[in-house]
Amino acid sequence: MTIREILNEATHSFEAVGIPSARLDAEVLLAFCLKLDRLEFLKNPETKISKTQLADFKKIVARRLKWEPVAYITGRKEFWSFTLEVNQGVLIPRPDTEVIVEEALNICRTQNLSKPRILDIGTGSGAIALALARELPDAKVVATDISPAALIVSQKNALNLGLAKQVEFIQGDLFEPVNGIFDIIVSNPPYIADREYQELPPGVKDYEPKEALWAGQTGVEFYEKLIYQSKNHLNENGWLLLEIGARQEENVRKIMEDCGNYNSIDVRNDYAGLPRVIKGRKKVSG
């Protein structure tokens, strides 16, 4: 079979199924089980494959039939300005994530941050913690995870991208393992609740780790942990970031008003136009 044949084979296989993405998801595998630049073999679809090179693709094909996120199968996820390794011990990073990594260095470039402090609650894959460390090479980065097998794939993601003396990682749940004051907290906790997370597409419900998308019964609990706790871990004038649903902007913006202990509070917008990210300033005590 020829490259062409084979991409629209996979191609009408996916659709079938109802995988929206489907012809872009045949061309990311195929490159993936060729070891091939995908726009190398775009170029010549005529080009022929092997028996063997086939049967390898058909059982990649196989598992994406079943929904499994070709995140998971190709093992690595763009983000930012470099790939992460991920695998079903994380959740699979999202461009919209990206938009709470900008806030962070806009915060860092307007208040004039010289070596600022981070610290991102929830790590998993390192996304966030190993953006703000690439941008800000003077900065001192923590980052936390409940999970012993998030840690490890972000730990790695740290060493593959020559960030791990800038990066502490350390596990625990939420705060309980943090010492110290942060000038930036940063954190995409989970926040699907009960009902929202029966209704997730397969791919992710039955891949992706339920604690870091499930949240309870409302979607607000972790903000609420997040909201009060963060106040004893920031400088005064520090900055809490949580990334948030697309329709929790007036809960979450409530829990951080009657919380008492923050201004300036906002929520940035991400490029389909949906709420994203919320932050607030702490306030000066006295």
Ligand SMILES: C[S@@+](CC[C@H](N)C(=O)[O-])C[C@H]1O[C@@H](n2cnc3c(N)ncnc32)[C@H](O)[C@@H]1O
Second form
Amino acid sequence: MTIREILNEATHSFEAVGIPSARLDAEVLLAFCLKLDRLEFLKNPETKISKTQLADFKKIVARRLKWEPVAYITGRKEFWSFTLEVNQGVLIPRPDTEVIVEEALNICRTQNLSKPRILDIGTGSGAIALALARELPDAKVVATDISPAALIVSQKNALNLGLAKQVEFIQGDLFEPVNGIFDIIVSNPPYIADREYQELPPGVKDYEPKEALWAGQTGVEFYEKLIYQSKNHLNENGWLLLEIGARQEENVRKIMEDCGNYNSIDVRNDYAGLPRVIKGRKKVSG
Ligand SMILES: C[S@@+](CC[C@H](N)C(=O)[O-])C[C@H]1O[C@@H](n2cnc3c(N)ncnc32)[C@H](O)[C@@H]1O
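Same protein, different condition: the form predicted on its own was shown, now please give the form predicted in complex with the ligand.
Shown next: the complete complex, the earlier chain at its head.
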């Protein structure tokens, strides 16, 4: 079979089960299987592939037909300006999460924080912590996760990106393992409520770690803890930035306002126009 025929066949089988990005997935997975650059092999669609390659690709297609995410099959996901290794121990980083990186960088620029101390709670693959470390070479970044499996992945990513010296990884529940005071705390915590969790698409619910997604009955459980506990780990005028779900703006804003320790509370939308990051600055006491 030629590359063109194989791609058409895989695309049709993905479409038949309702996979939305059927053609792109087929191309990415075939490139992965053949260990070739996707754009390169698309230039030669009449090339024939071997029986062994075809057998390998059919196994990969079978995994995708069961809704396994492409990133878990290839073990890679692009984020910010780099590629992260991922496996089922970590959430696949989403493009929307780049908004929290942009906001943290804006704060560093506008507040003239040249050597910020930054804490990332629930680092997963290391996406946010590593993007900030890469953009801010003089920053000191601490990244935590409750999941030892996630920390293996994030530490590997730090090594791959040459950022291992700049980012310290620690395991534990929220602030329990954290020492010190920070200029910026960032977090993309679990924020899916009980009822929503049951309704997640199969590619998410059946493959991504529940502890990365599910927050509890209401979905705001982690925000309450992060907002109330962050004030003990922020410098005066330090900033807390949290990724939020599209329908959580009102509830999380209220938690931040009721806490009473933050001013300049504001929400930034993502590129789809949905509320995505809430930020607040710790009030100066006294
Ligand atoms: C939504 S994922 C975000 C991962 C990554 N920061 C990103 O944006 O792609 C939430 C992360 O929080 C971690 N987590 C869950 N409960 C935690 C806790 N109590 N303390 C620290 N981390 C926790 C999960 O293991 C997961 O890696």
